[in-house]
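Take a look at this single chain, the form predicted on its own, given in C-alpha cells.
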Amino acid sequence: MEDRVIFHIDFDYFFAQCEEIRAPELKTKPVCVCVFSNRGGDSGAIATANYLARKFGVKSGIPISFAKKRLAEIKNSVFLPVDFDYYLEMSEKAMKIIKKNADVFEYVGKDEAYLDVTDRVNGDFNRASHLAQQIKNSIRDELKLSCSIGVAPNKLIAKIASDFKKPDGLTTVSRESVEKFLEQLKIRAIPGIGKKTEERLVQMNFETIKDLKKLDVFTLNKEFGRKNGTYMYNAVRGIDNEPVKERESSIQYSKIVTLKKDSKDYEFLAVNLAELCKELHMVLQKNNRMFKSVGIQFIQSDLTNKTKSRTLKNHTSSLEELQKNAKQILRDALEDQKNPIRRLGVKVSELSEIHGQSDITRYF
C-alpha cells in the first residue's frame, strides 16, 4: 500500500439538502425531490429524499406514486420538482472550497469528489483529520451544506469511510487500522457489490467482510467471474492502488424529455430529438459556447440507461450540425435497440468559448 492520504467527500442527500437551505422550514418535514415527467399526474421518479422521508422507505429511483403512498399518512411531506440550475450552482461553490484544500482534485459528480492531500499533511493522518474538519466547517459556514468525509490510505477505503457515519460524518482510517475497520462491516459496504451479489454471498453463509476474507481468489473468480472476483478479493483486504487523478467538473449542456409514449420508432424519436436540439442550441447561444462532442441518451422502458456519442472534427455552434449529428447517432443507436425508449436526451460537451468569455456560471 503506497503512502497516500486520500479524502472522499460526499454531500448528504444533496438535492433535498439544497432545498432545505433555500427553505429552512423543510428541515422538519419529509422532503422528496422529484423528476416529474410530462405525462401528467405523479408520473416520474424520486431523485433524492431527505432522511426523514427515507425512514418511510422513500429512496432514489422509486416512482413518485409509490413514494406518495408510503408517505400518505404524513400530512407535512413535501414533493418538489428538481432545480438542476440551483443544485449545480451550489455544487460549483462547494467544489471551489474543496479544490483549494487538495494536492490533487478529482471531480466525480456534483455531490462527490476525491482529494489527495498527502503532501499537504505530510502523510500524517491526525493532520488530515483536522484538515477534513476544516473543509467541513468552511462548507457549512459559507453554504450551510453538510458533507461526509472519509480519510484513508486509498480511494476504496476513503469511499467506504465517508459512508460510515452519514450524515455529516468524518471517519479517519489510518494504515494501521484498515483491517480492523473493514472486518466489522457488512459485505454490502464494498462499493460495487449490489443486492444480487450480496444475496448470493449470504446464501453461501458470508455476511461480513471478515467472513468473505475466508474465500480464496479462485473460488471468487469461479463464482462471480475473474474481474469481479479479483476485485472482491482485493477489496475485502483494503487493496486499491488507483491514484487520485486530476479531473475538473465535466462541463456539458444537456436536455432530456419524457416522451408522450414509449417508442423505438426512428421518425417519432427524431421529431422529439430535433426539438431538444433547438432548446439546447438556445442554451449554447445564451452562454456563447461552441461544442465538439454530441451525444444522445435513452432511458428505456425498464428504466435502464443507454448513451451514445461522437466527436466532431472541429468545434461548431451550428444548430444544423447539432441536429444532423444527433439524428445520425440516433439512427445508429436504434440498430440493435430492443426495449422501447421512455425518455430521450441530447447533450454536447468539449465546449469552447465564442467570444472569449471565461466565466461559466451555468452548465448542465
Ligand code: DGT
Contents of the next structure:
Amino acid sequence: MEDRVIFHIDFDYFFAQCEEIRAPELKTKPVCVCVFSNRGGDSGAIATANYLARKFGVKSGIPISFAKKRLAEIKNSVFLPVDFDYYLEMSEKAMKIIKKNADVFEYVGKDEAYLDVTDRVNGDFNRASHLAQQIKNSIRDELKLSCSIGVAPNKLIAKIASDFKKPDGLTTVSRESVEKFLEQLKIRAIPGIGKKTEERLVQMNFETIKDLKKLDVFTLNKEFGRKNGTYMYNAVRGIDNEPVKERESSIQYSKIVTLKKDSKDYEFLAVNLAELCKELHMVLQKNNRMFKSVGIQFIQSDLTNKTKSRTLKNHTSSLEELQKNAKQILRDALEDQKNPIRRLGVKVSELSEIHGQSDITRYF
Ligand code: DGT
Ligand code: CA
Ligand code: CA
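Alt. form predicted together with the ligand, vs. the form predicted on its own above:
Everything in the complex follows now, all chains and molecules, and the chain you saw is the first one.
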C-alpha cells in the first residue's frame, strides 16, 4: 500500500522573501508585508513577515498597528504593501521548475505543491532525497528563492516534514522512520488540529503525538466527532492514503478594495467596480491574457464573504465586456443583499493566452 514517495514543497515566508529578492538590502531587516485597507493610517493586517520580524512576535493575520508596536524599538524595520502580481509571477516561475520534476503535480496554492515522484525515483528514498535537493538548488539558482521540502510515503507525513525544519529545510521520512519521526512531535504538528482541539488535549494531559496514540478510536470519536476523531486516530499513526491529484495552478486574477464606507447602493458600488475592472484589465494586458469567467466578491460588514460569477460564451480581453458583466453581476447580487458591503472585489478566471490572434484575423 504505502510504497509511494511523495514531496510537499512550501516556499519560505513567501511574500516577504519575494520582497527580499528584489531588494536584497532588506535581508538584514525585519520585513512585514501588509494588506493596507484604504481606510487610512495603519488599518489592515499583516500578510506575512520574514523570520527576523517573527522573532518579535509579528505573524500573518495580526493588525498592522500591533506589528508596529512590537517593532517600535527596532529602527530599521520595514513595512511594505502587498504586490500580489509580482508574487504570482515568482510563484509561476518556481512551479514551472517543480512541475518538471514530478510524475504527478498537485498545485495547492501560490507557495505550495505536492508531488508524486514514486516512478522517477523507483520508490527509493535516497534517490528521492537527492531529487529534492536538486529541486531546491534549481529554484535557488534560477530565482534565489528558498523553500522547504518534506519527503515521505504519503501527503500527510510530507506536509508535516516540510514544516519540520523551516526555513530552507529538507526532511526525509522513510517508511521505516515514520513512527519515530511522529512520536517526538507536538500534537499541533498535525495539519488541521487547531488551537481549541490542542488546548482540550493538553487539559486531558496529552501533549505529544506519542501521548495521543494512547487514545482509542472510540474515545476520539466521542470527544471530537467521528470525522475528526478518525482523522486524528489515523494521523498519529502516520496513515494517509490520499493520492496526489494532478492539478495545475488554476490561475485567476483579482482586485479587491476596501470601500470608503460600507454600502449596498448600486451607483456607489458600480463606480468602484468600474475602477477595479480597469486595474484588473491592466494586469491582464500585461500578462497577455483573455478571460472567460467573471466574478465579483463582497466582504460584508459582518466580514462574511459572498461571491457570484458567470461564464461568458467566448474568451475575451475587452475592458468593456469586463465592466459590463461585472456590473450585471453586481445588480443581480444586490437584489437580495441584506448586509452593507465593506470590501468589493472583481476576479477573472478560465484564462487563455492571447497569441497569434492578430495573425489569424489577418487571413479573413
Ligand atoms: P512559512 O511558510 O512559515 O515560512 O511562511 P509563509 O509566509 O510562506 O506562510 P504560509 O505558507 O502559511 O503562507 C504563504 C503566503 O500566504 C504568505 O507569504 C502570505 C500569505 N498569507 C498567509 N497567511 C495570511 C493571512 O493571514 N493573511 C493574508 N493576507 N495573507 C496570508
Ligand atoms: Ca510558505
Ligand atoms: Ca503555504
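Residue numbers count along the first chain shown, from 1. Take the two forms, find the largest set of C-alpha atoms that superpose within 1.5 Å, and that set is the rigid core. Every value quoted in this text rests on a predicted model; they were computed, and no experiment measured them.
Put the two forms on the same core and the Cα of His281 is off by 2 Å or more between these two forms.
Positional change of Asn325 between these two forms reaches 2 Å or more at the C-alpha, relative to the superposed core. After superposition on the rigid core, the Cα of Thr171 moves by less than 2 Å between these two forms.
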